[in-house]
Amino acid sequence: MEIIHVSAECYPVAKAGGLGDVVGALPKYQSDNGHIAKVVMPMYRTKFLYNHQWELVHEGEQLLGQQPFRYAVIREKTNELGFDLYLVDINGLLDREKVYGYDDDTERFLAFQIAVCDWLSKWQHLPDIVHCHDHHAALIPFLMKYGYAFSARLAGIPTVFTIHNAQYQGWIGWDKQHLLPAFDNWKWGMLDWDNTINPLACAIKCATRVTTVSPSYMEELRYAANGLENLMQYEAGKSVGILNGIDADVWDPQKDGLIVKNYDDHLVKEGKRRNKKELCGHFGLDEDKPLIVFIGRLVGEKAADILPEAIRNSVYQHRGAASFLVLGSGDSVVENQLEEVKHNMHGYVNTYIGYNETLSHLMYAGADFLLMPSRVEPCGLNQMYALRYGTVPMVRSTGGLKDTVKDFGEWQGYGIRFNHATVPDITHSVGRAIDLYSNKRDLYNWMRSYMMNIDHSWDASAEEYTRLYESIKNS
């Protein structure tokens, strides 16, 4: 089966969040299972671009409104990622360093999607499935079906659309309708939701199948989907939640080259002790206390706005019995508040404001607990990384966190769960973590070994996607 993944991100080419991790891993596992998996994404000006060899496979021209643009498609020569990688270059639009955050993002990703459809329509053969990810690729199912320039060749290809985060929908005002290629005007309603062109809603309507990144998130979207609740309920019959996996080759404490000492479930105690010693020594924290870390974007979805107060409150209420380390960036107000907490609680709290892949690996390996108080977490990968490294996840019961973490108060539980993204709930969970670490060492040690053997690799998830593809290909 030949599957084309279309996405704005793919690790390690360009990544801004979990979307990049998923698109960098799922196609590799599909290729390992005997399928032909390909990824198509914009050609940002990243280190990966300049450090690899490429070949030109297609050049074309299309219109963005009345403005013609030329595009080129290049392929990475070595197949280093385990699948064919194609980059779409459009001078003046996609030739930027960052993935998102530009005033013309609407035009950038519209042109990207138009170019992808134009290129696919020129193929001598056609792929079996086109799998689109999030709103940056969400108009492709519509254009394949109803775009006059593409539908003759592409309308019969089944499409799968995966919602990685429904909070971001790619809204486009109808005043920009002229930027779209000519389409069947009788189908304008497919584009519209609440008097706005809504790419996410459009894909939910037009795609053959819709998936989300965990079963619980699919259920949540039927009553909390940032305005799309009725649509999710209406399209429930073609929708399914498939839990993301993690790349077990990249996230493997036995061979991770970014940590101080490698270890497996039998050597977890010594391995984590050595990595924790390195981590605490570097950040001036007490290695004899439980180390609780936060790794992620400092935004409201992750409940980062309450993180400074929750850490401060936990240090005071639990008399400094735990240490805290935060890695992340985002809201400047939160960043400044965390720096203030770090200054006022020197020796108990430290921070690294920014993105650091190497440090994140060392934190998973050296921390005792990972805190994820997310308000919204469609799947979450960090808690799965933590489990893989024997680090106890402390998570709010939402989305994929609920699907992947079982509270240690339950039979064979291996994590800490709480119900609300609030300072009191976080503070209480910190108390449970301190008690587990200090007074229940046998249980704590068993949990660390047990969680390392939970299989959250992409094998099972990739097989679920294969069954989904085959069901629509054969229907």
Second form
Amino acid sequence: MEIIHVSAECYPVAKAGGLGDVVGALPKYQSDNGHIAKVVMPMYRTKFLYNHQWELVHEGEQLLGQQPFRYAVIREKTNELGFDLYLVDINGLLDREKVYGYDDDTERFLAFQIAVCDWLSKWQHLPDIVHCHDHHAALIPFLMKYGYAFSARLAGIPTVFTIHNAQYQGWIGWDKQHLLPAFDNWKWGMLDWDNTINPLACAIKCATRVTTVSPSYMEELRYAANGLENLMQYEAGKSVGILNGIDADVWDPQKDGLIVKNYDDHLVKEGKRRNKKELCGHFGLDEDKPLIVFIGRLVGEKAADILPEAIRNSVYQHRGAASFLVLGSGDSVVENQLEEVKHNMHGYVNTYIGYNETLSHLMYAGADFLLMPSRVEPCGLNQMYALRYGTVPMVRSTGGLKDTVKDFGEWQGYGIRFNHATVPDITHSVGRAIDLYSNKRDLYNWMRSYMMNIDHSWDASAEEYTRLYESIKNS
Ligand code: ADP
Ligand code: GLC
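Alright, leaving the form predicted alone aside, put up the form predicted in complex with ligand ADP.
What follows is the entire complex, opening with the chain shown before.
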């Protein structure tokens, strides 16, 4: 089958979070399984762009409202990612350093989606499946079906839409309707949700199939979906939750070139000790104490707002028996509060405010526990990376965290789970972590090697996507 993934992110080209990891890995597994998997994404000004060779495959012109724009599609020449990578270049709109965060993001991603549809409609043959990810690619199923310029050629192609995060829906005021290419006006209701053009809702209505990135998240969205609960219930028949996998080549403690000492489940004790020594040495933390880390965006969904208080409280209540290291960026109030805790609890707490891929690998390898108190977690990849590196995940029971982590109090459990994103629940879990580390050493060692052998690679989930594609291919 030929599958086209459309996304705003793809690792290692451009990544802001887990979306990039998923779109950088799933197509690779699909290619390995004999499919033709292609990824098309915006051409940002990233290091990857300048370090690789490109060939021009298409040039075109389209309108964004009254404004004509030219676009080019370039292809990475060597296929080094294991799938075909295409970038859409739109001068002045997409070629920026960051992926998101600009005032004209609406215009940028609209133009991107229009260009993708235009390009696809010019192909000699047609792909079997167009697979769109999150709201930046969410208008494509609508445009393919009802956009006058595209529907004649593209309306028959089945589309899959994956919701990685329903908190962000890409809302566009109806006053910007003129930016959309001409479409069948009888279908305006497909665009609308609560008197706003809602790309996420539109994709849920228009795509042939809808997926979420874990089964539990699919369930949760029927009751809490930032306003889309009724829609998720209505479209339940065509929706399914498929758990993300991890790229087992990139996230492999035996081969990872970004860590100090490689290890497998037999050498986990020594391997982690060496990585922890490096980490603790660098951040001034005591390597004999359990090291608890947090890696992620400092936003409300991840419960980062309670992190400073939870860490402070844990250090006091447990008398400094554990060390904490936080890697992340986001809300500046949280960033400042974390810096304050670091300042006041020197030797117990440290932080790295910013994005640092290399440090994240060393932290998965060197930490003893990884904390994820998320309020919302559609899947979460960090906990799966932690499992692979023998780092015990401490997670709130929600979404994908619920689907991937079993509490050590249960039969063959290997993680720590708690119910509420609150300071008391986190503090209590920190106590359990300290107890496990200090007093239940045999169990702790067993858990580490057990979790390292759990297969969270994409093999099984890529198969599930294939079955989904097969079921709609000739529909
Ligand atoms: P989300 O996509 O919601 O942010 P995920 O758990 O799916 O959460 O994926 C987060 C990804 O981003 C992981 O690969 C994690 O290691 C990475 N990451 C998040 N914040 C940082 C950071 N500050 N530095 C390096 N990597 C980060
Ligand atoms: C989103 C979600 C995260 C998920 C990732 C990849 O960013 O917040 O939970 O793991 O997408 O699907």
